[in-house]
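What follows is one chain in structure tokens, specifically the form predicted alone.
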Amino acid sequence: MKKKGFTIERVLTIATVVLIFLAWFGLTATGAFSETIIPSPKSVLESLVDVSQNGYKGHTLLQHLGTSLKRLIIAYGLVIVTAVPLGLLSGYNSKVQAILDPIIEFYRPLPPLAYYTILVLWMGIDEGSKLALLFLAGFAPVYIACVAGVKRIKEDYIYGAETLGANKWQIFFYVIIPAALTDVFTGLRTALGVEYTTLVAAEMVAATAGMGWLVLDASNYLRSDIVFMGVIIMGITGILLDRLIQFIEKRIVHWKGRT
């Protein structure tokens, strides 16, 4: 069992973050770089307070962040309700896999922004094209993880269920799904990171609000303090979202790591 409290790993993590912050503070305190290149922690903090209170280009910081998270959550939800069942079915049924694999394998290696231009031509620069882009970016890693999770299941489990009289659907729901859940959540964590990265890139290309747009617009005016603020907020938000997925995984796949 893991011991609660401060472990050496946790201490090392905290020490790393503190050292990075001290290095940043020390580097800017020397005056070797201008504020335009590397803003000081004080400037970034002041920008955070200012944008939080007064907003940026007509939107508050929470509105920019909320716009990005809304896009992410909607697309992520669509990925969960489609990629998970289709991936599990493809791993369990070779005919379903034969239909879906060519499509997934064709677009999966493509950079999301490469086909974003097509989506914009078809759907315009409104929310539809962004949601479609995020959906496609997140679908592939979840689908592949689900297929791999099913393929990794020991055949003895399936034979044992068949021996006890279970039909194919009972095997799918009571054997396949529980056994593949660890891989499913691995795919969900991967997809979340891919979608978040793609979201920021999409907002930089065509948007009027959102964290990606805020960072790009601030960079056009050499507002490095706002750029750093936006990047830090996006990084922290990404960490929190990943921790949320891990928390849910621990509650659902409570047997993970146990013998």
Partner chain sequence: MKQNFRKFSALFLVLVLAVLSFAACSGGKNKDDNSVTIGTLDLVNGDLIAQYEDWYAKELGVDVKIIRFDSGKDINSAIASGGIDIGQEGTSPAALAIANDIDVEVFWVADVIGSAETLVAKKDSGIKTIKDLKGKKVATPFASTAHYSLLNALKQNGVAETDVELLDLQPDDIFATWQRNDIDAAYVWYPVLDNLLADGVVVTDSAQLAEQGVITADVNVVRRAYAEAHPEVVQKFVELQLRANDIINKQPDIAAQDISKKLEIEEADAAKQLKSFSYLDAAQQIEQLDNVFAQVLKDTADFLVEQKSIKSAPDLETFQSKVTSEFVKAASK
Given for the second form:
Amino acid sequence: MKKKGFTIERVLTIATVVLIFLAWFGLTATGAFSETIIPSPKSVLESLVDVSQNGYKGHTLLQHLGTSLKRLIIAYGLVIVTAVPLGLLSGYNSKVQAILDPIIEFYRPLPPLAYYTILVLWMGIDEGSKLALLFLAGFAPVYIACVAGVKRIKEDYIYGAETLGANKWQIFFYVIIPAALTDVFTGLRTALGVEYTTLVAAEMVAATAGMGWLVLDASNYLRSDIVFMGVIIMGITGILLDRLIQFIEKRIVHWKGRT
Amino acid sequence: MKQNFRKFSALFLVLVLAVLSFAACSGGKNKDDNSVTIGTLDLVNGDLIAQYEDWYAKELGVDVKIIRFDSGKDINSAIASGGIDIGQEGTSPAALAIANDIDVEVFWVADVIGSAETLVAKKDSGIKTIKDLKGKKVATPFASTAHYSLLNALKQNGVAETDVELLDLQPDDIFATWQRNDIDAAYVWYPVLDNLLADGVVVTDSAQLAEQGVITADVNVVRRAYAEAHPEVVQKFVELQLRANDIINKQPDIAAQDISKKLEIEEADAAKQLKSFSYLDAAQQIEQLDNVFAQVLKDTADFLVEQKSIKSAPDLETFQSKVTSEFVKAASK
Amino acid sequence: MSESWKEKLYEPSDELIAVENVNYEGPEPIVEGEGTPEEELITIDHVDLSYDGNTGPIKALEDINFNIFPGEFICVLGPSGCGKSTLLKILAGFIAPTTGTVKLEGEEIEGTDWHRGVVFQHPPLYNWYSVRKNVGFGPKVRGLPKEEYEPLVDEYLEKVGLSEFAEKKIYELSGGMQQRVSIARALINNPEILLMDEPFGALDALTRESVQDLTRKIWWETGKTIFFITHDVEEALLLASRIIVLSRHPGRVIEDIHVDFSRQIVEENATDIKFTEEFYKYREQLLRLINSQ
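Can I get the form predicted in complex with the partner chain as well, since the one above is the form predicted alone?
Entire complex below, previous chain first.
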């Protein structure tokens, strides 16, 4: 499967992207749709140039992107240092799971906007509530993936370690954690996607910068060209961040797919 | 492999065509369609009375569907997509719609905003005038008429926007942050306004700003295609609004009763809110639509350009062509 | 350890299996090995094991009684589903018998510990470690200082013929090599007994033969007691000093014999022993015994 160059799959991928672009060009060139409904590639490009040169409402494009990425990365870091250990522990110890599961099961299906106002009430309109929202959005998928990852470990792995003389904690650190890593990374990738989708919601309240806010504010004024630009930038950075995690995963979980 | 590829391309083509035709179809309803879809914000004006009395369903003579929206921005999107035929929104969204070439006509002034939208400051914030806002946190829902009024108030008092920390908050969030003392002032409307007034002081309101020429109002817009196909429906709609305004102006008790029931609020609150707007009769409507509102919308759009919220505003003639008194004239004959 | 255990293994010399045993239904299983209590490494006393099935409890093992003596290479043979792996799990301490006791040197087995090393059919080796770290895992978690166990790791890697592969990752090894790592990993702890659960069942014939030779050699050289589960009669005959046959459902001991092909192979270098008539006879009769179940 590891053919280099032009496999049929690669051709299909490129063809799909090209076709979408052609359809976009074609549709807007007919003039059947107003700029508000589908802005032309040209005006999106122009708004990109304009916003990167002159900024959007007091901040440069990089500042908007940086603000969002900063929020995302801080919240993501918090998720990693909390959800991963708690999820792994929860999978390993049924008592820990009995404590944590009801909380997570309850809030997980709630739409973030449903409890955002409460977060704002508790934590104010500054970064705190935004980070909390992103954190909560990312926590559940990572936690759940970690629990599942531990549960999926073949019991022989644990028996094996026991018969070699390992105690519970040694098994947890030397066996459970590495054995669950593949699932942990799956959870981390899911969480990044979820946090990204929550970003717009998080920047709905009292934000003055950020890609989510930029898109929202532009949509307030029917600036579809800027909305398109913002969405495309968010899409591309999302793909890049996902690739980054995949890259890190390959480095750490070097045995993935080779067992 | 080649055959597979051909199959796949065929499939892809079908998919693209399907998406395109879907996009084309959703662009508007059939012209012969004998119905009207009305978008409402449940603002305190004749629209609520007409809804409460069920006039639309009874008297418009076509199938009526009423959809409630949360903001003028959503009304604009719904109109642009052909999802609704008639909608009500503030002058800011209406100006935006025209500036963005959404094919609408402004045909009715539902209310002119007075003290209904007010700039309130926390009692202990030390803010007494607009100049005191410097360095303070002021919240308002962006792209609303209140936002427009606030920015104009700052401008008229020589306060640079950058000297004030402006926050984009929806009314519910304004109340939440107000209670937490996260903000010092807010330009907002009822019912949240009531809550803020409990421990706030009035800095200015839209009535005062209107005297200085910054007029904000709520207007009704209609999709031009719909207006052309069903002028009688639009005319009848205006008749109902005129009747409602008549009740508001001449029998305010009944109006307050209707509105309080419709919104499930206290009658006294409804009465108070009704007083915070002004409602125009037929003659005033014609006068305002013919001579004032194109300019109001043009001013609003120009201001948004100044704010760099929109790229450019069309000229006054365009606005004039999008504001019409013909339905009011026909209805009041 | 003295060499005396080797002689003891083969006395008294066994007769061929009695043909009457083929349709064995008698209540008393044959129990071999009548040593004095001091000599017994493991005693298995009236062990029953039931588990909950859909329609009430299902008996997997019934009245298992036998002792294991130091230095024995016991192969447990039986049709699939006879509970032979279950028996190994009880010895390992993964599960407890429903009734009866299992004792190691007079002390009841409760849970797992490193005195009983286990080699699994699918070696649960740790992909995140190198071969060296996998082998050194036991001493490491037992708290031995690194400078003490590193030479041991080299020694055991050499024993299983993997010295050159010490720094490789597990997934870079073939199945046979992985099983060798698994054996080294279990042996390095110097356990009292090595429990092997159909360890070579998943390997191809050639690889299997070479790891069988390796296992036999290690057994003979170290005198380690080995408890080996297999469904392969030939494998049992080629490795064991003693073969125990379990019946199908519930598993009961229906045969317990001493064999010495394994000794002949190492001592007399009798590499083609499996073509001898004696070997053939044993093979046929064990096969008939198993197939009659």
